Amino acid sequence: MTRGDIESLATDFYDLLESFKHAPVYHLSFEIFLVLAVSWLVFFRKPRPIEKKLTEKEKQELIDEWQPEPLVPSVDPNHPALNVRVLDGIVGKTVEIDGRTSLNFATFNFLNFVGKQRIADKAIQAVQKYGVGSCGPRGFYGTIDIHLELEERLARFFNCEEGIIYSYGFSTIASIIPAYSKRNDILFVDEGVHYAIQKGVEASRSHVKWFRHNDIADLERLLAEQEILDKKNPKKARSIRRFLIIEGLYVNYGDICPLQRMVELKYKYKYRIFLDESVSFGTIGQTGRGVTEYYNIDRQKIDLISSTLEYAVGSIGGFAVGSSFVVDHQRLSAQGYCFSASLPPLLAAAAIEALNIMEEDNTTLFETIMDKSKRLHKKILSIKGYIVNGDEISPLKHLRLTNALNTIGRLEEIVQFAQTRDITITVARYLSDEHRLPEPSIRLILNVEMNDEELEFLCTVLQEALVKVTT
């Protein structure tokens, strides 16, 4: 190599260094990354071992050793769902089980509409006119004039602009929540809400903030924390919607929500209220219009009210009422409405006739059921050894035993003893994936037709059962 060649190489190397000085940082970083990657591939990466082919014998041994996972988890054969009591006849104030008639304190037939001849006659007339089923969703030739009539009647009953009905009670609120609340929205949810609400919350994929059951202070704490976060990022806050999800009367606890304070907080922290009145509809308020009537709250302040037709009304299905702007959105977005066959006309006719009875001028149904609920509450409180959970005017109450005595086993013994005395009651049941499992309890449900003598007999049997299982 001549002197000139060496000088040429030195010049080229100097030019290369100068080019590095002027090159962009991202360009140099990328080249360094490539050099390191190539070095790792060449010097450090281990070649994949050549897989050894298995012999036919080895393959068969592996097949013989393989144990597939069960398609479904194992279930205790004594699980209550596999050992149900079979009823015969109308499930009304009384029920027939194994040939014996007993007083029914187990089903949600609050107003004793199940089996009422006047309602049954209307359902029979509907079958003769429309047939049994609809065989189509509401948007695909499943809408019948009687559906529109029921929706109009429900809206008028609650003094709202519009109503919408669903063919299944569970799917009502479970479809409504994800129809409005989407990813990144925020749901403030009472941790005591029933399972259908929990499934709707889960399906929404929204950010969920659970507050302690009926604890206004805990709700306000969460709202205040969110307000601080919103002030830190106002641009994001403007795109987030906030919802409060509550029940009027909680099916898992029997107590009424503090709706007045929640409405006050709505205007302070700017959220929407979705109120499920499944239990309170037809049982609470002077005319059975639920907790809004009980607290004398303008329903226009509640963004959406949902309920079921399967409790007080004694039919099947569910509904929601509110402004036309809010309700109409469900007709294109609520899965339970869009993709389920519409409510059978006979059930819509039954629900309309039930509303007719509820709206009669001389009805004392609601005053009577609240008064009897108070009397029953007082009677059970007088029995030492039971804890009564639920508001005194609630027709749904939860009974628990004191301290360590309150076990599923003991409660089941009380239920079984009561059945031998012709009183039908039940232990409240929950699924294992509930957000918060309530304590074990016996769920008592009052039928408006129960008289004082029958309520007294219930309390006598409960007292006898308590003595039997605790001695």
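Numbering follows the first chain given and starts at 1. Each form is matched to the other, and the largest set of C-alpha atoms that superpose within 1.5 Å is called the rigid core. Remember, predicted model here, so these are calculated numbers, not experimental data. Compared with the form predicted together with its partner chain:
- Fitting the two forms on the rigid core leaves the C-alpha of N296 displaced by under 2 angstroms between these two forms.
- Shown in the overlay between these two forms, fitted on the rigid core, is a CA shift at K59 of 2 Å or greater.
- Fitting the two forms on the rigid core leaves the C-alpha of S39 displaced by at least 2 angstroms between these two forms.
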Given for the second form:
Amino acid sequence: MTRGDIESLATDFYDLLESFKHAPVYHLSFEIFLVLAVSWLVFFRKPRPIEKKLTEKEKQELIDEWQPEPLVPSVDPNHPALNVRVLDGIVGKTVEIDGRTSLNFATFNFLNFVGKQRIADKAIQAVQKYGVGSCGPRGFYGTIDIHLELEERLARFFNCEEGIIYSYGFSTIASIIPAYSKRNDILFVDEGVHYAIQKGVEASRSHVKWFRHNDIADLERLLAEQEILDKKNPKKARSIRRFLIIEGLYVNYGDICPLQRMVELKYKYKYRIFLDESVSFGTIGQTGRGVTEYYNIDRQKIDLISSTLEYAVGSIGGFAVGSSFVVDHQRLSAQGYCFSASLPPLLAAAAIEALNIMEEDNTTLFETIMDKSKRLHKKILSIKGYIVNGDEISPLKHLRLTNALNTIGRLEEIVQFAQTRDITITVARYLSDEHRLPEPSIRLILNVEMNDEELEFLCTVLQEALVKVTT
Amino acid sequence: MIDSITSTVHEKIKMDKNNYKYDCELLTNNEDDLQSEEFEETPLYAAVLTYISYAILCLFGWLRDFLRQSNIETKRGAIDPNASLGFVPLYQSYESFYTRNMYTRVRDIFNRPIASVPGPQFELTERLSDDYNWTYRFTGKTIRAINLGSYNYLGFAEKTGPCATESMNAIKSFGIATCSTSSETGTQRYQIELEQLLATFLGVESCIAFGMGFATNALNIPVIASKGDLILSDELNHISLILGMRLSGASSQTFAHNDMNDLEKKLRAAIVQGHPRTNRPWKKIIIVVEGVYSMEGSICRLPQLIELKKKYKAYLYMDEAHSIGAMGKHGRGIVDYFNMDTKDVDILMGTFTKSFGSAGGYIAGKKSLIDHIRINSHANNYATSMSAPIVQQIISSLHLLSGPEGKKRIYQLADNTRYFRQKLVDMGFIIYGNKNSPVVPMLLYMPARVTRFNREMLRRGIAVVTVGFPATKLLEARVRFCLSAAHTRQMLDAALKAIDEVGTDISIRYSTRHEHRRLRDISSEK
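Show the same protein again, this time as the form predicted together with its partner chain rather than the form predicted alone.
Let's see the whole complex now, leading with the same chain.
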């Protein structure tokens, strides 16, 4: 560009500025407004979606057209749950079905307290004093002095500070877990826990980390991963509570948890242990005090032990024992405790009398049941064609056929055949939405008063059944 | 036939002129009368004073917490055994603020242990505290009191009589428990007998019973509803229903308490819009209500609900925990009370704790529904079956209910209800709920008055249940009287006299719609 061009440009620019000064105000403001409007249109306006507004007529059409599903899907009338065996009389060591008496290897009556005279007498006395129902929740005159006595006795039995009782076994652990563990907390749960624990875990809305059944290495891996996450955000980590939920003796598998290592890890990774001893209470340990006694672990190291009164004790209900600090919280926060009617006093009286028998007996009953469980285990192992899962001292055993033969149909046939030979056993029933559905099995339960002949008879019948089913 | 029954009732109970009038009202089918409810608004001065009370309590709570933190005051309560080991604290301190500073002060009015049958009169174990309710000691003595707190609507909480005798026989014949689930080897013949008897009593096709009422809701709603369904529930539903809805995975919305217009609006919006984000139509819609709401004393509006449900093709789930046995001419619950058809309610649920003096719950409806529940219920597959004496108590009381003894009890309960409510309203207290509901909530508002009322009533030999936050709204703390057919006129009069005295003492006559009167002024008007 020549000097002349630059000069003319400068003059033009100067003229432009002059014209701005001389332009009327309204013109200038109009121009500025236009510039602003265009830039807003280009940069800031979001395209608005076209909203569809339905007319009343269209809404009514939608309402008229809508067809709901039927309330429930159609059911199979041959489903086993609709065709159960009907029992008569006392369901003790023997059970009466359709007029025939058979040996009972199906109910959780480990110590044979069902039908015991002294327990029945105490229950009858309780009806004569308190009536049948308790007519209210614990907070509103549903607390009867016999409940307080039972809680104290249970705490004393386990050598813990405090106990608390619930009116239903299933609701016990299902109410306990959500009372402590909330949305931000982490639960490390064994995959093989029973359904009530799964429901409790679901109700708590916490983060759940499942580890493979009884696999300590898998648990350590999960704990190590969590530790790495904690180091990244220490402030958040200080507000997340951690719990380990395990069973003493697993109902679905019949094996015992590796408790010592879990207690060691507790102090390393700082989680609290909730131990569910539904099956192991009254069956494992020298005096029936469960897995902590069996492994000789200090019970104060377990934060909470929950169990049920519906198995060994032969009553109805559930309970939890532990330190006062932990247990007392449930009295205001556990839904199954606060918002539900309390345990009928006659069932509490039966439970107290059962505890009396257990304490008076001290070791005989429990040594016997562990011994017989071992003998039964050996006997069944000697039958070719069956796989038995579970620890040898466990009075609860899962019986399966080998490999591909193991179907529910065949197991049901075995159960029916056994019934014709006056042995009552049962296929373990599960719902399809279990977290990890166990393989089909027959759940064998040992009653402490079974003698050797009866165990032999059981094995004979199982052998015959096997032959019938596999040919 | 009806005249002869009322005349026998008249012979056995002394009635005065007023009561004769109530009996005639019981037999009318006046639609307005069935649904007449009153919920007087909170008076402004009561609301203001209540807020101030809670503010003062909070202030003191913070002060005491501060004193405890700085070790000027000794810390009470249990200590975490894991405290010094670096564990994350089990409870946040703000969660237990309420427990430490408000609940513990008044703890003695809750959880009172009893030492006798929870009948119309019972024995409370005396417990005293030397350290302001942190610990108790039992003196060994008992206090005799009139029981206005237990759920004993038909008076079946008895230790003598045919029900108790048959339960004791059941213990001898069947033992205490079966130790097995119903789907395995736990179904006893008496269980089947109970289910058939209950189905006949309610007038439905089929029925299934469980061992715990709370679990009946929480474990069976997931079987009926699932992901993709919509549940419309009343805002004041019981927590067992809310837990069941949560566990089912279905979406849920609440509608204003007993407000049928709000429900209809929500039904229309739900069908038209479908799922909020994807607009997929709902698979089915279930309306969940209770028969009698235990904190309000109100009754659900069944005729309008059935109309709505038919119009919009929804399903109705009615929880009759408090109304089965207590409402209706034959004790069959709300359906009987409104004279409607049981087939219109899809799922009827109830409990045995309140009117039958036992324990447990049931679900009743069509056979297809009950079969589906039987196969898929969590309780049927994992929880042990019911105990024999418990079942026998229900069977005995059902037999009694179907006979003349039952009619007598039902009439007595209805009579007690009308009498008690009318007297309280005449005295000028604010009473919520339907005229016929045996649950009588009386509003007290201020936390200090709630506590004082409870303690003063006990001093006069009447045991009552008072509830405050968080069971009710913050402002609406109340005392809830539960009437029973076993209460005699003398017991009710003694209770009314005590309420009159205490009510005057602590000024809880809040009503602006009714005149404030003393009991002697009402009685002298006859």
